Each structure stands twice: as C-alpha cells, then as structure tokens.
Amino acid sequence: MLFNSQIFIFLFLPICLLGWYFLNHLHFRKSAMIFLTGMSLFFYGFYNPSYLILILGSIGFNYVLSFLILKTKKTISSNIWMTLGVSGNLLFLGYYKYFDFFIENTNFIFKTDFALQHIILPLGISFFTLQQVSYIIDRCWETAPHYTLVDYMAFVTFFPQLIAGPIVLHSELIPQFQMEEKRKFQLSSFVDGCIYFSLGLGKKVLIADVFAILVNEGFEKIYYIDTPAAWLMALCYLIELYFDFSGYCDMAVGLGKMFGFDLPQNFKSPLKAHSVQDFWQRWHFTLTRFLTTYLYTPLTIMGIRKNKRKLFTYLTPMLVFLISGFWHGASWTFVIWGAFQGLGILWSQRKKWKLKKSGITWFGTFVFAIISNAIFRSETIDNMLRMLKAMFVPHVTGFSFELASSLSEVPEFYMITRVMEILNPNLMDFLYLLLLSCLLLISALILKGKNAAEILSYRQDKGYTFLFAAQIAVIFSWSVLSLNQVSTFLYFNF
C-alpha cells in the first residue's frame, strides 16, 4: 500500500486514526497497541502476504535476542550476543538482497554455472533491519531496555515509517508509545501532520513523478544520449530522488503527528550544502547518523586505540561509504557511487581545502551531487561508462529535444501542447524545452525556499493564515487529482 493512493487516504488511514484515538479514549491502552501494530502489519502485507513471515521472524528473532541477553547478561559476554545478533540480521539481509549477486560474479570469476534464484526484495528489509541491528546493539551495550513484545512489535513496524524510514531509534519511538499524553487527540499535532502530509504528496506527486518521466525516458535510450542529455537527465534524477525520498519522508513525518507521535527529520535541505560533509549531514540524516554511531566512532575508537589514528582517518571514510553504498543494492555501481562519497568526505575534510562558504563551494558541491547520482542511477557498469563519457567528452547530436519532448504525456501540459500544435508544429521541440525551463526554475525557488520542517516552525510562531491553509489545499487536492498515475518511491527499491 502506498501513501500515494486513494485507498491509503481515504480508507486505511481514517480507519486506523479513528481505531487508535477511540481505543485510547476508553483507556484501552494494550488493546490500541496492538490494534496499531495488527494494522502497520496489515499495511505491510497488502502488497505481498508472504512478506509477513518474514517481518515477524525477523522481530521475533531480535526480541528472543534481547530476552536473552536480559536474562544471561552476568554470565556471557555481551560480545557474543553482539556478533550473534548483528551475524543473524546480517544474513537475513543478505539472503535477501545480495544472493544472486554473489552466485551471478561467482559465477563470473570462477566460470561456474550455479543457478540464480531471482529472490524477489521484500519491502523495507533494509530499513527494519537496521533498526533492529541499533537496537541489539544497544542492549549489548547496555543502554537500551528490555521492551514488552507489544511495544517492540509497534516500534518495529508503526507504518509511517517501516518501509523506507526514516531509520528510528528505540529510544525515539516506544517512549512516546508509552507516554498518556501522547494518546490523546490534539489538534495542533493533527494539523501540523496533515500539514507535513500534503506539502510531501505535493512534493512526490507534482514534482518527483514528473521529473521521472523524463529520467526514465533517458536512461531507457542511454544508447543515444549526448552531453546536455546526459546533464539534464542527471540533473533531473538529483531533483527527482530528492523530491521523491524527501516527500516520503515529510509524509512519514506527518503521519507520525497525526497520531501524536515525533518522528526525527530526515532531510535538512541537502542541496544548499556547501561540502560533500555537510551534504550527509543533511540527506538521509538517520542512516548517516546509524552509520557515525554504530559503525564509524567503533572505528575511530579503534583506530585510537591502536595508535593507528592517521591510518583510520583515511581508510574509516572510505569503508563507512562503501558499506553504504553496497547497503542500497546488490550492484557494482552502487560501490562505485560509495567509493565517490568517501573520497569526497576526504577532500572536505582536509583543513587545506577548506574555503569559506561560498557560492563557489555550494556550486562544486552541487556539481559533485549531480556526478554522483548519475553514477547512483545507472543500473550496470555499461550504463554509467556510457553516462559518464557523455557528460565530459562533448558532442551534440540535439537529443535533449526528444528528451523534453517527453514532458507531453503530463496531464497538466495536455491544453498547452494541443494549442501549440495547432498554432505552429514546428515550435514544439521550444515549447517542451521551454516547459521543462519552467519546471526547473520552480523547483530551484522550492530548493532554495524553507524545507517542511521550516515552513511549520515559522508558521507555528508567526500563526496560521488563510492564505496559508488556501496554499495547502490546493497542493494536497492537486496531487490527490494526479493520484491515477501513481508511482512507487524510489527507495522502495533499497
């Protein structure tokens, strides 16, 4: 089920709203629970059933784990639940995720001929494993608590945020769950939450799902693509997985409020950074921050320790973001892409290339975010040498008109298109050019303008406006209106 669809809208999520602040009206508390995580779950298996199996083990193993390491933590290592818990989560995802890739290069190395299994991704594994990884992690080191399976099965799988993050922590979450005041239904929250949920479907409906038309076009004839082509549709991808992964985000957010809960902010304007570092401090915060806490200070610490802190300052980087980039897919191109991050967090952090902030600093920054998503975007190792060669070897050869060209099967330039046709044929490689000008302009005064986060808390201290309210109907009527060619998010996909 997709928070993009009528059904979601208008049917689950009426329900479980009026279900869970009912509930809890009659101090029903376990029972409003439990009603929570039957309909997360519920939510999670309308795509494909048989994903529940899979969910379920994987949250039954970690709390069995955690009862364990409960009830025998005086008598056995915490090291040992440690590597047993992060070893099962870890095979778990990788089964899923990586298994056909180690046959398909195995196979390619050692020119064997084992069969690929073609295993289908289940939804949100990456993200719901890695929450419970932290949280292992966590009780290993002693600073998390035993949770009743009720609240651990809640926090594993609230909805708004169990298919593509963000990535929260325990201590974000089942405190609130457990929190009176947080049960009942206030106002202010509900309407700071429909607020984060329209301005998000606006940006995935009205602006992602369109730049994807275009991208998808490319990437599909990359055969035939010459230099502007290729900057444009990298370009266009960068806008488009912003919009896209940042909507779901402010939606996931959103609906948290909805049900009186805060969940942690996602996104913080990435595209002003003015380094590849202040870039990660800004996307995708809460696997940038899984990825400090549990993996790159243990490092740091180590390097330390050893007397080797020159050494680790190169290489932790360098292994952070490869390990980063493998966790997105089961494919070279995304360890390439990781490899380009590390070296980029490298070079921002030697103090001898520091420049002030700048519009030359954000520009390279920009620039490199633009190379990198090509690389990102491209499925195969042909595709990105191919992307790539495009973009710094120059030739024109006139394919980003038939590139623009595909904006006409957006239903808002259907009247524009068919006037100009009629009037002069001839001018509509300009015209599209021209559309796709304006949507590139529109969503530079959205990049540059306030994130959600900031729209709501200057209109949470300068107060609510009729025009303000009129502004956010619109957006979300205007993206329910284009809900017949829903999309799913991109992140779906890692």
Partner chain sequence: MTRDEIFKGLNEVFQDVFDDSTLEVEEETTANDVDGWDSFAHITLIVSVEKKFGVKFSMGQVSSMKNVGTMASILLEKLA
The other form holds:
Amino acid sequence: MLFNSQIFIFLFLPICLLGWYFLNHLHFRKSAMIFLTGMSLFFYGFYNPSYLILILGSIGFNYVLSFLILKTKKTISSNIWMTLGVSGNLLFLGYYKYFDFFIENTNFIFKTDFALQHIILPLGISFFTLQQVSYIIDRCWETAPHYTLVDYMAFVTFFPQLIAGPIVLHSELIPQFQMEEKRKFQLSSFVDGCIYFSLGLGKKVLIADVFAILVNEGFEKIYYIDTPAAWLMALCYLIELYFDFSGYCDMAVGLGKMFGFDLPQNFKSPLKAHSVQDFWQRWHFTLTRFLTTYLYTPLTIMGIRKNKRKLFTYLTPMLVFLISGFWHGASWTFVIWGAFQGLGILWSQRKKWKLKKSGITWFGTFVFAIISNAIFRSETIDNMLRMLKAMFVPHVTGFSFELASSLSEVPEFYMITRVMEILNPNLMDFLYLLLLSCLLLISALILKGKNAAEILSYRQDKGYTFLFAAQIAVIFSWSVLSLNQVSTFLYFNF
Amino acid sequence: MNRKFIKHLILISISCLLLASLLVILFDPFYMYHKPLPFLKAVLEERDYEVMGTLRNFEYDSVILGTSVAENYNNHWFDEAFQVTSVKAMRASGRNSDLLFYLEEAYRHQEISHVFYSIDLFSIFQPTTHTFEEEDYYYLINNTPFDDFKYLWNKDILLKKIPLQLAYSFFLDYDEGESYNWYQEKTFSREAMMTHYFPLSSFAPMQEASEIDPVVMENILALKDMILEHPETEFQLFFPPSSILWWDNEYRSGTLEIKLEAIRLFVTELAPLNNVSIYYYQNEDSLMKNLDLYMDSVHFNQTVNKTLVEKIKEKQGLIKKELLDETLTDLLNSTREMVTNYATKEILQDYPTAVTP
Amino acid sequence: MTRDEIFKGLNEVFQDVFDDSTLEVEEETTANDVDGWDSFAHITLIVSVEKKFGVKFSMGQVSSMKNVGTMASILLEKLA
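The form predicted in complex with its partner chain is what I want next, because the block you gave corresponds to the form predicted alone; please supply it.
Now the complete complex, all chains and molecules, led by this one.
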C-alpha cells in the first residue's frame, strides 16, 4: 500500500489508529502490539501477499538467531553467530536483489549462458534486512537485549518505516513500545504527526511528481539531449529525488507521531550542505549512520590498530560508499555513483587547502550533488556516458524547450497553456520556460526555508495560528485531489 | 491550542474536499450524475470516460454503436435521416461484447427505437467477455458509489475537464454532433496510408472457411439474443468498407475465406429477424479502392461516413431477405473477386518502401 | 583511578586530537558540541584514548559511547 493513496489515508490509517488506541485504552497491551503487527503485515502484503512469507522468514531467522545467542552465551563465541547472521541476511538480500545482476555479469565475462531468474525485488527488503543486520550485530556486541517476539515483530514490521526507511534501530523504537505513557493518546504528538504527514505528502505529490514528468521525458529522449537540457534534467532530478524521498520520510515520521512514537529524522536540509561529508550527514542520515557504525568505524579502528592508518584512512570511505552504491541498486551505474561519493568524501577529509564555509563551498557541493544524480538516475552505463558527455561537452540544440514543454501535462498549467496556444502559439516556448523557472524558484525558496522539523519547532514555540492550520489543510487537500488523475489519452490509441 | 488547531485543520480540509466534490458534481464533465447543465454544451471528447455517463443520463432514443471506424459520424446525420435523437457508444478496438455491454446499459435508461451498429470484422473475432474491468477508470463504468471519490477528488477534472467544457460551451465552436470525432487531427491520403502498410511478400496457404473460430458464432448469438429481447428496436447493422489493402492483407495471410465466412454466418443468422436490416458495403469499388480516402488500411475519412449514412437512408446496400442464400453468395463473390483480382503489385511499385524485406 | 582523573586524561586527548588547548569536555559533551568531531575524528579519538589509558575497547563499547560521560564510565569499568 502507498502512503499517497486515498485508501491508505482515509481507510487503513484511521482503522489502525482507532484500533491501536482503543486496545491500549482497555490496557490490552499485548493485543495492541499484535494488532499493529497484523495491520503492518496487511499493509506490506496488500499488493503481493506472497512477499509475506519472505518478511516473516527473515524475521524468524533473525529472531531465532538472537535466541541462540542468548542461550549459548557461555559456550559459543558470538563471532560465529555474527558471521552466520550477517552472511545469512546478506545471502537473502543477495538472492532477491543481486542474483540476476550476478548471472548477467558472469555470462558476460565467461561467455556462459545461465538463465536469468527475473526476480522481482520484494518491497522494502533492502531496508528491513539492514535493520535486522544491525540488531544481530548489536546482539553479538552485547549492546542489545533479546526482545519478546511480539515486540520484535512489531518493530521490524511497523508500517510507517517498513518500505522505504528511515532505517530505525531497535534501540530507538522498542523502548518506546515498552513505555506506558506512549500508549495513551497524546494530542500534541498527533497534531505534529498530521503536520509532518501533510508536508511530506505535499512534497511528494505536489513537487516531486511534477519534476518527475520533466525528468522522465528527458531520459526517455536521452538521444536528443544537449548541454543545457542535461544540466536541467540532472538538477530537476536532484529536486525530484529530494522531495520524493524526504517527503516520504516526513510522512513516515508523521505517521510515527500519530501513534505517539518518534522516528529518526532522515533528512536535515541536505541541499544546504557545504561538503560531501556534510551532505551525507543530512541526506538519508539513517543509512549513513548504519554504514558508519557497522562498517566504517570497525574497519578503520581495525586498520589503525594494525598500524595501517594511512591506507585505511583512504580505503574505508571508498569501500563504504562502493557498498552503499551497490546497496542502492544492482547496477554498475550505482557502483560508479558510489565511487564518486567516495572521492567526494576523501576530498572533504583533506587537511590542506581547507576552505571556510562560504557560497563557494555550498555551490561546489551542490554541483557535486547534481552530477551525482545524473549518474544515479541513468539506468545503463551507456545512458550515463551520454548524460555526462552532454553535460561536459558543450553543444546546444534547443532541446530544453522541448523538455520544458512536457510541463503542459501538469494540470495546474493546463488552462494558461491552452489559452496561450490560442492567443499566440509562437510564444509557447517562452511560456514553458517561464513556468519551469517559476517551479525552480518555488523549489529554491522551499529548499532555502525551514525544513519540516524546523517549521514544527518554530510553530511549537510561537503557537498554532488559524492561518497555519489553513495552510496545512490546503496543502493536504490539494495533495489529496492530486492523487487521482485521468490520463489524457493520445487521440489515436487503437 | 492543539485542540483548536486540529479542529481547524479538519474543518478546512473537509471544506476544501467538499467544495471540490460539489464543483465536479455541478459541472460533471463525464456526465456521471446528470446531463449537461442547460447553459452548457454536451462536450464529448473522450469516449472511454464519457460514453457510460452519456448512456445513463442523456435523453435519446437511438444509439450508434461501433469501433474507431465509426467515431467520425456526426450524430446529426442520423438524427435528420431517421428523425431520431442519437448518442454514440464507441469503443476503440472494442469487442462486440464491449458494445453490447454499453447497449445493455442504454436499455436500462431509455426506450431505444434505432440501433445503428457499424460492424467491425475485428471485433466479432474477439472473446465474448467485456474489457472494462481492467481499466483504471473502471470507477466511471461500474455502479458502486464507493469509488466515486476518484472522480470527485481529482484535480484533472477540476483543472482540465471542467475548463474545457466551459471553453467549448462559451468561447469555441463546438458541434455536439461531432462527439469523439478525430478526423480533424489526421491526414488521409494514399501517401499517408502507405506508410502504415507492410504487405507480406509471400502468400500463406488459404485456410478453409470451416476452420473459423467458434467465438465468431458466439458473438453473433449474443447479438441475436439482444435483438430478440428488444423487438421494439430497429437494428440497422452495416458492414462499412475496409480498404482494398486491408483485404489484400487478409488474402496474403490466408484468412480471406475465414473473414468472408464470418460475414456469411452473421448475415445468415441475423438477416431473417423481423427487426433487423443488414447493409453490405464491403464490395463498394469506389470506396475501397480510392486509397486517398484512408489514413491506414481501415480508417477512412469523414466523407465516407457521410456517404454511408446517405446510402443507409436510401436503403442502398440493404441485403434483401428473400432468396437470402443466393444474394449472400453473390455479395461475397463480388468481394472475393475484387480482392483476388486486385493488382497490389502495381500500387506497390509506386511505394517500394512499403514492401517488407 | 577516579572519574576526575579520567576526565583529566580525556581532556588532554581531546585537546590533542582537535588541536585546541582550551577544549574542556564534560559528562554531557557529544559530537554535536565539538567542531570537527566527525566520524573520522571519532575514530582517532578512540584510538588515542585507548593508547593513553592502555586499554582496548570492544566494538560494542565503541558503538555505545553516546557522550563523553559513557566513555568515562566504560574506562572506569575497564581500569577497575
């Protein structure tokens, strides 16, 4: 099920909230947890119930492992369990996410002919696998207790964070499950939740989906792009991705708050960053945190203890981001993207020529993010090269005008473009460019302004005004009206 | 303060969504709830969204049924020729069963005196179940009110469809008879159609008439049931012409006899019924061989539509019920001869690019 | 070793790692409070603390250091 659907907003969510608070009101605490888990599993299996077996299998594997760690504490070294747990989870993820990629490359290199399995990536598998890897490692490091099955299942399946993050740690959520005061309906938390959710929904539906039109059009016609178009597409994709993903995470945080739980903030105005390192502390923060805690820190400490300080200083950031790239998707373009991030991190760790924070450091980081996203969005190496070539070998064909004209699909622009078509068709190109500039300007203002968390804390200090309620309500309603659209058929679709 | 805020938030959201719904209900551009308001024109531009509403809520006594080939009729031609008020029920690449599904809906709402059905040979070879349930706009087709929110809360309706309806009603020329017409956007010429035609270079062995798919008969019987159920309606069934190149392709693919057999079964089964007239135009030399009338091998321009209405009015091409078998054999022979004698080679010489390697 | 002595030692390490002789850390000090305390500096810090006090932290201990206070507690436990 998607957050941005009426069935979720007006049916699933209210039922969940009512059930949860009703059961807790009656002090049926365990039943409330089981109810929440059941609803989350329904949410997960809504489109494809067969995936339920996968997630339940994954939970079962890790829970049994945690149990074995508890029981064999004195007899078996935790290193064995860690190896088993991590490799088990990675094999599971590897099969569903990377099997075809592996076969394809094997076939290519060794001229073999193994059949592709065409495995469809199960929903959220990358997220719930990492989450459980972190739990198993924490169990082996003796920083996590063995939880009850009910708590553990509710934690992994908790639907606000199940499908696309944030990557919530057990230590952030399960203690909240166990707090008595969290089980009572808190109006203030619920209000915050509604604001977060509405802002996130607006980001996704009103901004990201509009930029997506232009970006998709560009990548569909990638053979025709010129230099301005390529930069425009990469910039628009950066905006799309930011609003899409951070919008999703705001919705997740908002949903958490409606239940009274605090989920970690995944985005902290990343496009205000002044270095690549700074960027990754602000963009998809919970992933960075996972990689730092479980990969970067242990590896680097190990290297320094073995007196290979220099080598590991350079090697680990690179390795971490290569893995991060590969985690994002089974394709060489993601690996290259990861390497590019690694280089960016190494550059920002340099000791010489340190720059003070200024417009230049911000702009440099911003351009770095644009180029990164050009790589990130390209589905194939060919398209990536095409994109980079268009960006860095200047040539102009006027394709940007055609790109901008895809905005005619945006319902908000329909009337003005139709009227202009009748009044003066020669000015259409300029109209589209004007509309695009307006969109970019609006996005820039939003990006420059307060982020959702800042808006909320500002409002909590100043108090909610009627105007603020009206703004949030309009964003919410307008987003709801945007969830359904009728595709305008091309006239001839026999 | 929180209490007040949440109250405001909910009230304003409800008002916004309610206002949006009311606007959609008032103007109702897909005619889900009512016919056009008195001061608005019946703007019909997107058949898949609008046919169902038209059938449910308009006032009419005749239905024009057909696939894309039939969309360029002007409703007024039928209205004037037969003294009726007609609406169109069209489905591009539709099945016979899709069209019967529409017709059934029409009978639920109006008394129908005439049905004008443009028979597409493609559609009677299709399965006998309708295809609407898979469509993402099924909420416009079915009768449940629970999914109407997809129509009521829809900014495309608010920002595109309602303004378009208003613009056509007040500022632009709009002929209500030209519902779903598309000929304005297309080029009809020999040159244009040859870019869509790729003849097979060799002839496949001709299949026997007896090898015809039984689904054709099922389709015919489904239509027959409908006709028998409604003796009050006059069914005017007609076979519009297809270009000679369409027939040429059937010939080369070895399915010519199958197609002719379908026509034979159709006419034999339905022509004897009292309230049925069948018109045959698949042997009209001047309409089939003049390739300048076409944009591809089946879609002709509006002058052909107009000619057909005039012919139906004058009862030209009407298959006489007496001596049906003999008449039918003659008709089919005339088509067969025209197709098999046609010198495709000559025309292909002018368009060497049209030949597939 | 007392908690005060540990903090004295920690302050020396911090001043050295962050190249700031005025830096004074407290129980509640976290990475957010010190300029330049990023994940790499964190590692340098840990290794330097290990050297200074002649101990070796386990990975679990490293990951559970939420602020300077927890670091001090872990040291206290190890040196006891």
